[in-house]
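Just one chain is shown here, as structure tokens, and it is the form predicted on its own.
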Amino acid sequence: MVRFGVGVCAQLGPVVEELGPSAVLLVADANVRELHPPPLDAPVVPIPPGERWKSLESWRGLLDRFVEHGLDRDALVVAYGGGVVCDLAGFAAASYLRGVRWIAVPTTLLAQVDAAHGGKTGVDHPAAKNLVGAFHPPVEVLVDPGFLSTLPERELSSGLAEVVKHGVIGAPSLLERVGVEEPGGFVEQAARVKLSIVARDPKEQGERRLLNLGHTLGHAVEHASGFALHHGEAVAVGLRAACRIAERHCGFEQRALVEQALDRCGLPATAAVEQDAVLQALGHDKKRAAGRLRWVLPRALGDVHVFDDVPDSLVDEAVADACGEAAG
């Protein structure tokens, strides 16, 4: 179940009580915990902010904390933070005792519209982002836009990249709202795009692959930057590249509208990364099939498809553009 609304986080205690767990462990972003003390009386495992903590080492350490606190199969894990905390805590919950229940309380815009929904959990591997993980949906998601009031501007901007992505996939009106309205007003609309797709394809056997729009190149750029780029910034670079490829490969005519939306959000057009590092990361992309990269490309706003026949020449140009080494 997903609950939306300012102040909905206050329902966390009653929600937990209703689930009747044998024990509760709160996995919380260390900064968010200080700014917004969790409304729950439970032991806390603090996670430092930053993508570098979404690692195999952090996952192992979190499992150790589960053991130390004596969690059993009726226990409950609460993830209280952004995408890193949700992915990490969710994956630990998925892999501990072959799966224990967890609740997501996403506190960043990116997590509220994307990362907390759909049950994709995991950690990064030195070879590529999100290379290790599992499908393990949370039993509850509490989306409270009130958290956004203390979110740094760069984090807000990063989250808007996923809003633009969802707009291209299934809610074109979002492209007119980003960078104009306060984000809290369209969090639910953006999240519903993903939720509706996930409901039809929970294990990414078909339609859910569309949610990877902008992520094929975006993940490679993010990894090549050593995660100096925030996830949404890398997705913005990847989304621009996907629109450029789509313009030439499948006749997409609304590239300018997408780029204008990204520009209003202050999102980058290129990244200061090495082409070779990006190409190497693309080689490890988990979305490969039969040795070929699968690209999610729009044919029109609201009409997005998966392609595995994108010419290498277009990919090379897209990588050069993303690295700022060719005119766009």
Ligand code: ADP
Given for the second form:
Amino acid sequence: MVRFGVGVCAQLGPVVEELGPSAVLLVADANVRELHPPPLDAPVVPIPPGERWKSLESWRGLLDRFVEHGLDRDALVVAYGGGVVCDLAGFAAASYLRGVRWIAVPTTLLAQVDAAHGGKTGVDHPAAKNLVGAFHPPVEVLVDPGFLSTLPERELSSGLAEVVKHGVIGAPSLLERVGVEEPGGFVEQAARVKLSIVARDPKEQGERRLLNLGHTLGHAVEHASGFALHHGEAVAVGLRAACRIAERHCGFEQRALVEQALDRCGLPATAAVEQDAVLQALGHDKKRAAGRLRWVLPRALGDVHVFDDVPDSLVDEAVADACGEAAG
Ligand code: ADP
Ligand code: ZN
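Previous: the form predicted on its own; requested now: the form predicted together with adenosine-5'-diphosphate (ADP):
Entire complex below, previous chain first.
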């Protein structure tokens, strides 16, 4: 079950009690734990902030903590932090004893509208981000926009990129709300776009692929930047590229609205990365089907499809634009 609302985090105690676990272990982002002490009387495993802690080593360390605390099949893990902590703690819960229950308490905008939902858990491998993981949905997700009051500006705007993505996929009014209203007001609307798609296609065999809008080029740019760009910033560049390609390839007419929304959120138009590095990273994208890149593109706002027939010339132009260089 997913609960939304300012103050909903205070329900953590009763929600846990209702589940009647044999033991509870809280896995908490070290910053968040200081800023927002968890309203739960349970042992805490702190995770240092940063994507580099979403690693196989941290996962192994968490399993050791689970063993030390004597967690059994009826135990409960609570993830308390952003996407990093949710992915890491969720994956430890997925793999320990072939799966113990977990609750997600996402504290970044990105995690509240995206990462905490849909059951994808995992860690990075030196060869690639999110290379190791499992589908293991949390039994409860408590989405409390109250956490966002302390979120650094750059984290907030990164999360807004995923909100814009969800707007294009299935809630066009979000495009008018981002950068104008406080995010707390539209977190639920943005998250529900993902929740309804994931409910219909939990294992990403079809419709769920649409959630990769902006991520084909986004991941390539993120990788080519050596992860200097935040995920959401790279996704913003990827979204702009998808809209440009869609304009030429499938008659998308609302590119300006998307660009304006991203601009209002302070999200970048281009990335200072080498075109060649992006093209190379694109080749390694796992969204390739039978040698052709798959692009998720909007025909219109709220009408998004997967295409595998985008001409190379359009891709080359989009990459040139994304890298801030004139298209040839
Ligand atoms: P994401 O959700 O984008 O994957 P992370 O989990 O890496 O992000 O968290 C990004 C940064 O934000 C980390 O430094 C983390 O400690 C910090 N953070 C997370 N939630 C909050 C919050 N509510 N207030 C302040 N900082 C937070
Ligand atoms: Zn994303």
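Quantities reported herein were computed from a predicted structural model and do not represent experimental measurements. Note that the rigid core is defined as the largest set of C-alphas that superpose within 1.5 Å between two forms. Numbering follows the first chain given and starts at 1.
A two-part rigid motion is described between the two forms, in which the smaller part turns by 10 degrees against the larger. Lined up on the core, T270 has its CA atom moved by 2.3 Å between the two forms.
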